[in-house]
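Read the single chain below, which is given as structure tokens and is the form predicted alone.
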Amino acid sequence: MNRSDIIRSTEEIGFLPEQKFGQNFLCDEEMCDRIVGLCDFKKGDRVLEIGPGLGSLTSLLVSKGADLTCVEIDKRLAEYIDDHYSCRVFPNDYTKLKPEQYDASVYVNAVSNIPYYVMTPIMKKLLTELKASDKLVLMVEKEALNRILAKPCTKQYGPLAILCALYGDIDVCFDLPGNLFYPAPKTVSSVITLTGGIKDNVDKDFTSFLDKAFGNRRKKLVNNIDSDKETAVNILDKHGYGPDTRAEEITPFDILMIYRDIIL
């Protein structure tokens, strides 16, 4: 869809959008081809699709052959995208869907433009409950990337760096700015692919662990973790680190090894 399909379809349906959800939809063909060229399904094979807005990549997708479901939070795009395109539809906010109400082992892509605000909750759903997946295309704000790519020992790495590294290899690909956006976006956006898969054991309990392991930063490990805490000094032990050590200095890899001793 270029931007006088994207203006037709919101006079269409009477639509203005809405910051608050931050709609900005991407309409500039080329880029919808480049996007969706970078997902690797088959025909047939299912695919999740979170805020597909007016369907700029979503015709593509079920065009290409996707057995596509969609998750939508404007239930006014919901219904639309319900009237124009052969796809399932979920009017409902992605976040506090629950797996088995979207059938999320089933998927091997997935597909989104991530507003800002809402980036950490929906990145972390997809890179733990999408268990079939093997590759995440998604488009995320540039400055976001410094949160994404993170490495032990700096100040931007936490948990969402940690479940990137581990679902497998980033790359990323190319930039769209503002300008192919309607309405446009003060921020440039960059498109992302993860490729490789959910690890064991690596669920929103694992995510939640992290969440406590990076609560206080200046903390050590053992005091951020529900466990007992001789027995955290000794697996800290068994993988190479100190009791001192603090949740920013683990690679990624080391606290999965680190969580799955914990709870076995």
Ligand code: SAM
The other form holds:
Amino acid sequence: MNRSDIIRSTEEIGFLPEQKFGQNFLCDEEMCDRIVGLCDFKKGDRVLEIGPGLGSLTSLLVSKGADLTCVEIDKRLAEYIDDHYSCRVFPNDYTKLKPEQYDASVYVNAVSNIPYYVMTPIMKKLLTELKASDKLVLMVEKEALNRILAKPCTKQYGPLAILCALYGDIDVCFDLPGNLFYPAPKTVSSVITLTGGIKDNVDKDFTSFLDKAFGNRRKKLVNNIDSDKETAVNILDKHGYGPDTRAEEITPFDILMIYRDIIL
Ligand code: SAM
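Right, the form predicted alone is done, so what does the form predicted together with this ligand look like?
What follows is the whole complex; the chain from before opens it.
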């Protein structure tokens, strides 16, 4: 969809984009093609799109044969997508949907031009709930890349970086300036792909464990989590970490192994 298509669609439904929902619609057809071209679904595969908006990516996903499910928080846009494209639409806040409500285990790919105000919760859900998915194609705020790609022992390293690293390979593909959107945001966006990765035990409970482990970054891991201190110290020792280790000093793979030993 180009800029005039987007403006015509907003006029058709008498719609003013809402900043509170991060509504900046992509209106550059070449970029839409490039983003959808990063997906690797086959005709008939189940694909999930979060926040379809007016359908910039939706139209291409459907025309390429995806069996598409969309989740859109804004009821007016959800209705618009339902009327114009052949896909399933949930008129919901994605962060509030339970996995069974949107068949989380069936999607091969997920795509989203993520509303930036809610990037972390949306990414955490995509990274932990889509058990059949082998590729996520996401547009994020360029500024957020330092949190997504953060390494241990840095200020930005935390649950999001760990979940991303465990998901698999992360590629930063290209940037998009604000003028390719309507209305134009002040920030630059980046498209990333996440491919493959570890799925066992990378779930909601692991995310809660990570959130606790990083709850107070200055505290030792054993003082942040609920488990018995002596057991936790022994498990840390087994993985080569001292009793005073803080969560931010542990690699993604090791913290998953430590978690598995704690819960099993
Ligand atoms: N995909 C479209 C595009 O590229 O033009 C729209 C992208 S716009 C940045 C983000 C979209 O996500 C908006 O349509 C917005 O209403 C929707 N959205 C915002 N918060 C959401 C949430 N919590 N759950 C589902 N959709 C959400």
